Structure formats: C-alpha cells, structure tokens
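The chain below stands alone and is given in structure tokens; this is the form predicted alone.
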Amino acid sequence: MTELAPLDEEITLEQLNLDPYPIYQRLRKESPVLRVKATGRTMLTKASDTEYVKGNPALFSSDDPNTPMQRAFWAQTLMRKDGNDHRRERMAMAGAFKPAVIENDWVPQYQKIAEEYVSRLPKGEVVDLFPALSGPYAARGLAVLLGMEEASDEQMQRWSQALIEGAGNFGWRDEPFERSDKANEEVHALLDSLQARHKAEPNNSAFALMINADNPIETKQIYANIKIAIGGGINEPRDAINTVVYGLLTHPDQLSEVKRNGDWAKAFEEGIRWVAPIQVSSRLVKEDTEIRGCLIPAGDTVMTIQASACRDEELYEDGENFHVYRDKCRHQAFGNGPHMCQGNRVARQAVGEIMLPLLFDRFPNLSIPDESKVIWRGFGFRGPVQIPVLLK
C-alpha cells in the first residue's frame, strides 16, 4: 500500500526565511516529496515534479482555502482560479501585456524613469541599492503599467510588502491582516477616484483596459487583480536587479564579459534562476495521486519550490553558483501552465534590457565595499532586502 510522504517537524519558518537553500539541497537528494508541518504543506523540491503540478491544473488546482491569500487580498484572486474563471480575468489585463504595448508604451516610460531614478544616486558615495533604486524604479514602473500614477513609490510599496505579507500569514496572526486590511482599504479609494479618469481617457493601462472592457469582469475581482499585481510586480523586478547585481559585483570575471559582449539578458536569466524571487507556489490536489511512489491525499496541498527545481542537480551543473555562461539556463523562475507569470516579458525588458545597462554605464566601477553587509530574506520571495554598494 502506498504511504503517505515523510513527516517533517524540523525545518521551520525562520530557517526556510533565512536561507532555505541548503535545506532545498538536501531535500532534493533525500526527501524530494515531504510533509512539512511548519508549512503545513507538502513541498516538493525537484524540478520535474513542480513542472508536472503547475502543468496540470485538472489535478492540482490553484484554488487553495488553506491559504490566507483571500483573507489578505479582501478577494479570491486570479492566482487563485483555475479553467475558464482564471482565463477570464486574466485575459481582463492582458492587452497591457502584449509585445506591441509593451515595446510602445511600457519601454519608453521605463527607460525615462530608469535615466531619472539613476542620474539622482549620489556618485562616489555608499548606498543601499534596496531603497536608494530598486524598489522605487519597480513601484514606479507597475504604477505607470496598472493606471496608478497618483500613487507615491512609498505607497507602492508599502501596499505591495503588507499583501505579501498578509497573502504569507500562514500563522494567521492579527498584525500582518491589520496592514493588509490598511492597504486594502488605501487601493480600493485610489481605484476608486481614478475610474472616472480612465474611462474619459482611454489607454492601455492595465486598469483602463479592465473598467472599459465591453464585458467588464466584476470590480471587486479588477480591484483584487489589481492588488495582486502590486504584491508580484515589484518584488519581481527589485529583487532580480540586486540579486543580478549582486552576482556580477561577486564574480568580476563575468562582470567583465557581460559588459564586453552586452549580455545583460543572459545575467537577468541567471539571475533569476540563481535566486528565483517567487520562490515557492501552492496547489490543492482534487483527488488521490503519488509522486515518487507517496500518496499524495485529495484535499492535501503541495507546495512547488521552483527555488529549488532552479537549481536541481538533473538540469545543472554546479546548479548552487551564479554563473551567467553555463550551459543552459532554462528555469521556472516565472512559474510554467496556466499561471506563468503575466509580466515576465516587461521585467524581462526593465532589468534586463533597461537598468542593468543603464547602471553599469553610469557607475562602471561599481562595488559591494562590504560583501558581510548585504542581507538575504525570504521564503515565498527572495532577495536582497539589504545591499549596499559603492557608486563608482
């Protein structure tokens, strides 16, 4: 008879939110599908096996109660649906994705901010990459894509760090929903006073695009999806421009031949894989199945730790280390199936192809004066949250 998965009661939050990495490594060698009962979930760490869930909504649904995600959010979100209820609201915002709209919208507004966010760093002088540029050169991208301007890069985000928060609260405790009810209630007024504007002014904006659609989705669910693009689509972006940044700064040699050859994409793509900043997915199972001969229960959820199938030993060599020349570099860092991630073609553009140069160009002689002072967080996103750098 086929046993359920092995019970873990070691591992712990704090750990996976330090540096889960080594934690990863072990599992995919020993306990590539485990019970895990600080997460209350079963994770499965190797690539294959994460590929094969997030593949296959019919069997592993994207509808998870267990998650305080609709708590935090005041709403089930798109992330959260499955079949034509997802298609639906996700094709609501997809006109401000497609390339074209991108490439004439979207790139442009990012270049001009990214010249402006980099020119006002002081030269010569230390400073924490995280507040000084990243995080407002993300807010203020996203609050441009959404149709949100009004909105400050403090206020950005600060809703973004409280939904994520709030969406990861699997302790439900009162203090992370009391910031997310905050910014809740902080988007839905600005949503609010700016349906008027948009719909006299039409535009591409992820947010026009929604309130003006022939057959509009409800607005609660435009407002939902409006905020979970707030909590993904700054961290995305910030946290793959100081993880890039902190693997060119620590391995000069490559440093050296991305400039020459301008390869600025291959390191986001490194990156990323590297330290994937959505590191983790959850997927309730709709009926009795195993993976790797455990039964996995109807009504269990499984965890995908695409931050560990990033780096699983049967796709790369040496897969723990940044190196932006390997051999291939195919990874899950933007999700696969139905849910792939919506804006990776724009972030693709605005730290790849826009801030990386841009910085570089601008501080050519850039470094990390102190490699101890850079401080790495996250479990269900990662990077960065401290980096400071020597603007050269």
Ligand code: HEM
Contents of the next structure:
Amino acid sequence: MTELAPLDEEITLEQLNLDPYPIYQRLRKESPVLRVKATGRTMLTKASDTEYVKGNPALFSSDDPNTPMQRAFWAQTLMRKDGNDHRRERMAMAGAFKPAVIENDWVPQYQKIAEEYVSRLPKGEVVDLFPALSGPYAARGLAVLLGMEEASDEQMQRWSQALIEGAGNFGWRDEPFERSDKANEEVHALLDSLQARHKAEPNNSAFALMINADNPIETKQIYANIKIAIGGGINEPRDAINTVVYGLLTHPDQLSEVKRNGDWAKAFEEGIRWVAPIQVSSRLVKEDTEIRGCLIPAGDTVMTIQASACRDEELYEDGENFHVYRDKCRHQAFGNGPHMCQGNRVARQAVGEIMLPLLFDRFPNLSIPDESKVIWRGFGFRGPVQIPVLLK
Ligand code: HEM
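Starting from the form predicted alone shown above, please give the structure in the form predicted together with this ligand.
Everything in the complex follows now, all chains and molecules, and the chain you saw is the first one.
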C-alpha cells in the first residue's frame, strides 16, 4: 500500500523565513515530497512536481477554505477560485493587461513615474532603495493600472502589507485582521468614491473596465479582485527590483555585460528565477492521489515551492547563484497553469524595460557600500527588506 509522505518535525518557520534555500536544496535531493509540521502542508520542491500540480486544477484546487484569505479580503478572491468562476473573474480584468494597453496606456505613465522617482533620489548619498524607490515606484504604477491614482504611495503599500498579513494569519490572531479590516474599509471607501469618475470617463484601468463591462461581475468581487491585485502587485515588482540590483551590483562582470548589451530584461528574468518574489503557493487536494510514490490524501494541502523549482538541479546548472547569461532561464517565478500571474507582462516592462536601465543610467557607479547591511527575509514572499546603496 502506498504510504504518506515522510513527516518532518524539525524545520521551523523561522528557518524558512531567514533562508529557506539550503533547506530546499537538501529536500530536492533527499525528500522532495515532505509533510512539514511547521507549515501544516505537504511541501513539493521539485520543478516537475510544482508544475504538474499547478497545471491540474481539477485535482489540485485553488479553492482552499482553510486559509484566512477569505476573512482577510472580506470575500473569496479570484486566486481562490477554479474553473469557470475563476475564468470569468480573471477575464473581467484582462483588458487592463493586454499588450497594446500596456504599451499605449501604462508604459508612458510608468516611464514618467520612473523618471520622477529616480530624479528625486539624493545623489552622492547612501539610501535604502526599498523605501526610497522600489516600494513607491511599484505602488504608483499599480495605482495607475488599477485606476485608483487618488491613493497615495503610502496607502497603497500599507493596504498591500495589511492584506498580505491578514491572508497569512494562519494563527487567526485578532490584530492582523484588525489591520486588514481597516485596509478593506479604506479601499472600499475609495473605490465607492471613484465609481462616478470611471463611469463618466471610461478608460482601460482594471477598475473602470470591470465596472463598465456589459455584463459585470458582482461589485463585491470587483472590489475583492482589486484588493488581491493590491496585495499581489506591489511586493513582487518591488522585491524584483531590489533583488536584481543586488545581483548585478555583487556581480560586476555581469553588470558590465548587461550594460554593454542592454540586457536588462534578461537580468530581470534571472533575478526572479534566483529569488522568486512569490516563493510558495498552496493547493487543496480533491481526491487521493500519488506524487513520487507518496500518497497525497484528499483534503491535504500541498505547497508548491516555486522558489525551489526555480533552482532545481535537473533544470539549472549552479542554480543557487545569479548568472544572467545562463543557458536556460525558463522559470516558474510567475507560476503556471490557470492562475499564472496576470501581471507578468506589465511587471517585465515596469522593471526590466523601464526601471533597471534608467536607474543604472542615472547612477552609473551605483554600489552597495556594505553588503552586511543588506537583509533578506521571507518564506511566502521573499526579497531584500533593506538594501542600502550609494547613489553615484
Ligand atoms: C515580478 C513581479 C511578479 C511576480 C514574480 C508575480 C508572481 C505571481 C505568481 C507566482 C502568481 C500565481 C500564484 C498562484 O499560482 O497561486 C501570481 C498571480 C497573480 N499576479 Fe503576479 N507577480 C508579479 C507581479 C504582478 C503585478 C505587477 C500584478 C498586477 C498588476 C500581478 C497580478 C497578479 C494577479 C491578479 C494574480 C492572480 C491571477 C489568478 O489567480 O488568476 N502580479 N503572480
């Protein structure tokens, strides 16, 4: 009879938060399907398994009622739906992510925002790139795309953080939900106040397209999906900028070559492969099944570790390290299957085509004066939480 996956009782959430990569490297080799007590999930660390799970929504559902996401967002967002329900809600926003809309509507605005935000950086000084540039830039771009420019960068970032922390509040503590409730109230109030403007002046922002559709989805779902985009559209471009800047500045040979060839898009792809901004995703198992000879029972939750998949030895040579010019850089940092990141094109443009070349052009001698001051954190989401750079 097939047996359950082995059970680990030693790995801690703190270890995963500090640096999960040595753990994943070991698990890929020794125990690629593992029940981890600290996470309450079966962790999958091999690329073929994570891809298989995300590509099979009938067996591995996104609709997991055991997570705090519904409580945190006051609704079930499109990320936690399957099949037609999911497709209908995803399509409702799709117009804002079309290549032509990105090119004509968003890129010119992102370019302007990038110019403005890079120009205000204090030349010659050491600043933490996270609060000084990458966080606010990601927030402003998203506010424009969603059609909520009236929100400040501070609000967008605070709401995003509160919603993410609420969705990750597996201990069901009151305090994170109080913060996410406040974010919900404020976002709803703003969206209520913006309806008239978007109805009077239809445009390609996600909010306007959803409320002006011929057959709109429920208002509650429109609001929920704007909130999931706030929760899922700021951290990742921000962390991607910080990660790629770190990767390039600590590999000066690669930086010179990237500058010479203008290979910023390549640097972006390698950065998010190396440290995936969204490291893990969960799926609920619908029927008893097997992975690598282990029984995965119905009702179990599997955690696909795309961060680990992106370094799998079967796909990458020296995957633990940052090599812009590696042979192959197909990766799962944007996920795959029906929930694959809807913002992938826009993120590639905003970071790879706009921000990175601009930043290195304005500060050709940008450097990290003290590498020990760069702090990395995160298990669910990961990136430098502090990255002081010298602006020269
Ligand atoms: C480097 C930047 C980004 C990365 C690495 C990233 C990564 C991801 C990943 C891995 C997923 C799938 C999660 C799962 O399978 O459960 C996802 C979903 C999603 N992302 Fe992104 N993301 C990025 C930027 C953005 C941006 C800028 C936006 C919005 C403008 C966005 C909007 C979304 C949405 C709406 C979903 C849910 C799609 C669905 O459930 O159908 N993302 N993202």
